[in-house]
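Have a look below at one chain only, the form predicted on its own, in structure tokens format.
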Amino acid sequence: MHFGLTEEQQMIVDTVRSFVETEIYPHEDGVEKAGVVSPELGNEIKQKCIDLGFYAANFPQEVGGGGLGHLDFTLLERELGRGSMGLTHFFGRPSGILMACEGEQRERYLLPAVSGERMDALAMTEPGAGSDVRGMKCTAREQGGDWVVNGSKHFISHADVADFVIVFIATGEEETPRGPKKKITCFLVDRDTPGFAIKPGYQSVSHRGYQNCILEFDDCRLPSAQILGELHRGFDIANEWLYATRITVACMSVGRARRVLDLVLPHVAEREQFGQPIGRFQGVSFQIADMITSIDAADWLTLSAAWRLDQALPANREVASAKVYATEMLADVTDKAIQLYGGMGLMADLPLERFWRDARVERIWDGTSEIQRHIIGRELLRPLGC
């Protein structure tokens, strides 16, 4: 088993890290204070990413993407994890679910998203249906060959800058041995569609500048041509997307944790108490040892899960393990870092309190830690008839 990076993979890591350090870091404090990313800055970052040749690196080359596999793309996302999400969002990574586009949809949505002409957002969560996706109440009923949509979605990331939204909507029910189950269909919805509104969401302590939005549908009429994939089969295309987003959360957590460690090591080597650097105290050095061990463990869990996807091997449990472990690792590492800095760690003069706040949401979105543990337990016990 070979653990080293290829020459191409090292180039990806070096290039993206350099981009984050030179194009993202300088703007982070401004975004923290303003709470938003200006359209001008967002477009500037996007154009620089396009010029670099890394826009839509997760898409196949035949549609204009970078053609990176799961492992290579995970290395890219890990480096982006070092920067502010409000800014790195414009380092374009459209939703891979758009590969399900067919016919005219490819020209209207897939190809413009890959080229950077249009940006997408993905909407599934509702006020009463978070982890219980089948409990969604946003519904569409067929009328004259169209679908009339009513309901709302919330916590929809970066919908404020999206040109269109990929929305999962209940389109009926079917009877199962466990009772009625909603049929889910995926729709492509342009932001200027009549009856569809994108509104500001809630103020979050995590990832300032990375907006969450509320979507409202009021007798919004969508033609059947806006269905992505097959009618009532939205989950078929969602499952692949869920793999990708959970690995993204895991590897970005690893990248952020490594940036935190980069800040902590010089501090404990230079900060003196009782006549010597605090790094010489066992209570400090042991915390550093625990931090790097857990970071490395999360890194390898994540890269291993991505490698399995590249090999077309089952990876549901491995992806869930990476997501739950990496996000909980990040929470622990940021907390330890603040403890080692003492009172200054909580001051806005340093980015540690931001990393600490940002870490909290990682255990919630894209599948809570509880959902990940449910997946892991189910994968292990179901073959035993449990």
Given for the second form:
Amino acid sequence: MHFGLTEEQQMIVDTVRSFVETEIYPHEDGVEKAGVVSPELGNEIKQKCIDLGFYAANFPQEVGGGGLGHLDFTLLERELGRGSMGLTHFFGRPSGILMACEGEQRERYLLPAVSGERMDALAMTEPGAGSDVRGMKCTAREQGGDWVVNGSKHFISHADVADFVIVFIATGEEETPRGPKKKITCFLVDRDTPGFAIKPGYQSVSHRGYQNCILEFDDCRLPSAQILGELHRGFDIANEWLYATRITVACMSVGRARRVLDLVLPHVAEREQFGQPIGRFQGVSFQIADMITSIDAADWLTLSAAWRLDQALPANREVASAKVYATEMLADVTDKAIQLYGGMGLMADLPLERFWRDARVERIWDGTSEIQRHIIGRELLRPLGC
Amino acid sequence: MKVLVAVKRVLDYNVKARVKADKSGIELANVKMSMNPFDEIAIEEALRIKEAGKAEEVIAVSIGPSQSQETIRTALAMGADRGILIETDDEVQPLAVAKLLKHVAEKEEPGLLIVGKQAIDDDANQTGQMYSAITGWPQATFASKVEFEGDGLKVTREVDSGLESIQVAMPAVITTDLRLNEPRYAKLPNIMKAKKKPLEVIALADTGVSIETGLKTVEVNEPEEREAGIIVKSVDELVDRLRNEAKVI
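Having displayed the form predicted on its own, please output the structure of the form predicted together with its partner chain.
What follows is the entire complex, opening with the chain shown before.
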């Protein structure tokens, strides 16, 4: 067992950290105020990433990606997590699900997504189908060899800048011992497809500048060639992607928590009240102790889950543990940080109130804390017949 | 032409330096170490010279403990072609560094040696100049611009009165100023390739060079803490305090 980073990993961490500090931090306040990343800025970040060979680092080299495994990529995303998501989105990380592209789909979707020519978004959630994904109402009906889609999706991150969207759609129903169950198929939908519209979503308290969108399908006709993976087997290819996004949320939470701690430590060491630095009060230093302990715990939990994926070991429970623990840790760390800064922590003059707001969504998206706990409990109890 | 670049492993510029309890030096255990920022600029300049077709090979040299290999790997990830580490755990003063670089240069015969103007740990600002003295190579220190002109170089230097241009014949030694260039990020493919590039480790004893310089660090101390300032209420009070307390007027 070895807990250190290799020289390559250390260099990846150092390079991405330095990139985020130099290329992302200076733009954060502007994006936070404007609520949007200008296309020029987005493209500039994207181009720099492409030039550095970091774009689509999560894809194999054979398709033009950076060839990083889960663990290396988790280290990369942990550092990215320090920066504002609206901006770090352009540090391109297309959805790994695109590896399911076959034949002509590779030329039209996979390769341009990896090269940065076309950007993707992924759509599953609907107003009536959040944690209960199979409750989706967005439906495709077969008609003359094509699929006609009707319905809507919401909370679709960065679809505003996407050239195409990977959409999960109900394509039928089957009877199971536990009642009828929807069959789900994954489709590739180009932005300009007739009958398909990408509309602005809601004003979110978290991650301003990282837009959420609403997708509307109105008799949108999709040829069978747009099916990613197999018909009715959308979840087969989704599962692996769901592992990756939960690890993304976990490690980005760790990165952000470390940035918060970087702001808190000098503050409590220097801020004086009652004639001494507040860090000398145990009431404060104990909070610092708890913060670093939980940050480290979340970090190791996440890295070990990513390592398990690299080793092809079962990791569903470990990934769920990392996601729930890291996101709840971030909520606690940002809350404590504001308490230690006092009133100033709530002012938009410091980035802490932003980290605190941003932290809130981490416990909800990509599987709520409740769903993660459900997965963990189920993995432990199912073998016991419970 | 080969370009030799010296890179030093130093306390990361973001880390607050702490003096060891026995005052023998700075605490380096468990703290982040990085390449001296001026040396990153030196590597960047060497790479630009190579990319402009004026050099064939960039060699990164470090002198220090085994961990200095990480610093060399960083240089290789930025794009240097190979590395040489002269390994020693002893304190190496600038004159000894200059002698060891001369030892390497005699074997490699580079057309240029580029070093940072100083290292951010001891701020000595001596290695380049001493190297020039013991080899007879012309020196261009505090370079803010390097251009090839004829058989030599035109180097712009930042001096107190402004910018000074000098011409030097080659082989020459250049020391880099902060504004010479902006070092690049390492590219991901280069990071992955860095491990495969050759890195030769030479024991200090095998160089036959003595690092005795007659200089020894006796003691290291924290700088004296500055007393807090005061705000005076009036010009009269200011004058009074300057005259009677500070006794400067």
